[in-house]
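Just the one chain here, the form predicted on its own, laid out as structure tokens.
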Amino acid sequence: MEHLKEDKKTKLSEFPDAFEQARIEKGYGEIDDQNDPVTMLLRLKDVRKTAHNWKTFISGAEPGRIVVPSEVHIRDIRQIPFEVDPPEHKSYRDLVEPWFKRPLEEGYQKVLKTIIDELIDEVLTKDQFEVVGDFSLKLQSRALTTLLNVPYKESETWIDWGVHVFRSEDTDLDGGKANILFDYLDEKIEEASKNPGDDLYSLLLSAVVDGKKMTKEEVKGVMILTFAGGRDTVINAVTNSIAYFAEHPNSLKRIAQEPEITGRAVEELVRYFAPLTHMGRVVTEDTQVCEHAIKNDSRVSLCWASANRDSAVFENPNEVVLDRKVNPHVSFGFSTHNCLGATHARQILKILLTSLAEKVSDIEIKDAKENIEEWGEFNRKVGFKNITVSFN
């Protein structure tokens, strides 16, 4: 873990590019994952091309196998539409897309602004607070009630679960935490089937896809994705952005003075921090990527975090350029399986930046412990296990 010693000389909000050397020299890396190896694709052009080729690189493999680390041992339910390929994928996507575009509505944004303003006001009264558990997790959970259209009090249950809804801290093979989520969803789906409302559960239970009513298992597959897919990612994005503004106070002042750059600033922070390192695919035929042979039924991962730092595409890739004009980042995925929750996440971050710029003049970091993911030869900082700050 030599790089950790080096990091201490740099700012806490700096996220070194763990993949640069391998990306330039060969374009890929190799990791073992529970005896099911993964070839990590590191260059933006290879990542985009592979994501686009859903026939050779499929998502509809055994449930849990495209996720890295694999979730094959902790679930057998297919996440929908994430683990489904065209043409079925389009049918599911067409059903849920309008629901997940609701964050574009003014009323939705007002509710998010109230949630975010109240949380900022709450922590402004404290001398200091721990961002991950006392701010980002609360924000993510409370905002999720708006996305699902369920009572606000449900967020208290989700906050109690802690940061990871799906896997335990200790091992990728422990399904205990996943079962808490599964049992919770079974109960909520049952409730909605008996007393339908205007929430996401009820919409799905009444839906017909390709002439067939959705089963409770399919509904559960959509809900598992909604809970798991937008949790760590939003928590990381919010936490890392706060760390960035603590060490770059002029950037926060700039958001206040030039609100028109807020959208671009969100895209740039999401590019730089890449809240999700990578996502896998399973190969359906012997093929090759960047002149590297890949066997049928093996796994590749599309390394969003590496692709976002590709100097062949991004100028000054290791700097946060707040108003970056051209920014084809892949933090929300690419092509068929781009992130369903991206609109919701973007609105959270946009409103957060606006509210921080309005309400907070200065952020001071008191203490922090980095969260380093180990992927074979690569040690990637993805965020913080904890970071204590004060808002002034």
Second form
Amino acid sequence: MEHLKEDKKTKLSEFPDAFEQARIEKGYGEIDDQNDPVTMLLRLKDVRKTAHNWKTFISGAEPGRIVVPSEVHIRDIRQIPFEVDPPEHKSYRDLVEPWFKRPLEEGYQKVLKTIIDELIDEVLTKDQFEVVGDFSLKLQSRALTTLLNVPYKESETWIDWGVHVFRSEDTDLDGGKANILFDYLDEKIEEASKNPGDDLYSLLLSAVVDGKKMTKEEVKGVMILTFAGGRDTVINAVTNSIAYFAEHPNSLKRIAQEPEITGRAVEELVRYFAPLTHMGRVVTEDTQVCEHAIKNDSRVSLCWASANRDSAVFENPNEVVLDRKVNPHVSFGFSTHNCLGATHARQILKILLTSLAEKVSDIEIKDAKENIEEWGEFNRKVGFKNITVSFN
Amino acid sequence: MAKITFITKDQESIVVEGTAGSVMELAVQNNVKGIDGDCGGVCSCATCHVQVDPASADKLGEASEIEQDMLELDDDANEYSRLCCQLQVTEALDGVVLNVVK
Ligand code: HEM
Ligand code: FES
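Please supply the corresponding structure for the form predicted together with the partner chain (the preceding block corresponds to the form predicted on its own).
Below: every chain and molecule of the assembly, starting with the one above.
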């Protein structure tokens, strides 16, 4: 173990840019996926323009098709607002947007602070712990009860599902595991429709969108996304931040001394980690991006992770510059479908950094296994399968 | 000291005074509706979009290329659009009138 620590001392919190060469030379990469290939767009400007152009690059295709790897064979249900295009998209967004802005309220932030402080105090009593399962998953699940406004104890169920509830270790597409979530949601939606409360289920069940009452199927389509979209992403962001501070103790001290940079530090860590690598769109006409021809009814993906390292826009893109002042990253997407959970995720990370800076002076990595995604020719580190640390 | 007027989408006029920081921060401190400042002012979220009243437009400098690139892909943007997290509160802004877009 000692030698691993020495060799890896500066490496574990490093997230290399897997796309640099292809981004500079061509601007795109190609991956095969179940005979429905995807052209990954790698430059920031192309990613933004394409995300903005929802008419030629749609999200409202066959359910599951804009996800890579494609989920068309494992689900029929449409995720809302994620797989809906304007103008309907806006009706759904307008409905849920105020709810997802609640993290800006002081009371909400207090609840999150209590959740996070308790968890840090809990792991501080241990000699060592595994971050992904024993910290990040718990934090993500407990914080989600605040976002949905459901009882805290629901988080115990979600934690028991484990890290791989929607994605199994060996096969990326495990229909059986997704069913755990679908069955759970059916049950909760039934409960809320019999006994409406002040949770997100009840809000959606009573909602009227474009003159039509939302169906249970649609409510489920929204709820799936708040579970699935906010799970791995938050877990990776939290875990990777801890790995970063383990290897950069001075950054944690700096946040304690200059709390006013916390917001910028969050944006920079989120830029650097890009917890969601890319997301697809289906093309509705023959077109081109960065002088590359793209065929009607094929797929492109918007590679947020690559765009965030584009040296045409970012100085020292491969460095974490904790107080980066201008930081137009796309980790939370861009334009129409930008992340609905971003306000919640940002608050979690802001409070996490503040509490770590208050309570923890030193983090030591004992052991770690990286999580490397394979996208055609690209191997991208997105986080850790597991990482054991001690807090002091 | 600069006196800045925000006019929200529902035509409410809010006059605030500031000495330092960004215009976005000033708006958020004063609960100006429609300015959320989600990204804390690093030019990544566009939730601080304002349009400068043409009469006071000459009080402001040029937007940076990064800011212009963000605005270029905002459907509600016009020639008077700015992301107000990129505007520093200084004497020069005294009297400026900003229309909140969202
Ligand atoms: C650090 C954490 C997170 C990251 C990096 C992230 C990233 C993203 C990205 C890149 C998109 C754009 C997808 C596209 O353009 O097709 C997106 C959309 C979305 N995210 Fe997140 N996300 C995070 C956390 C969350 C959380 C906590 C939730 C909810 C609980 C959530 C819910 C959503 C939803 C509902 C959408 C779709 C919005 C729409 O289509 O209008 N995300 N997210
Ligand atoms: S506050 Fe995010 S761009 Fe201005």
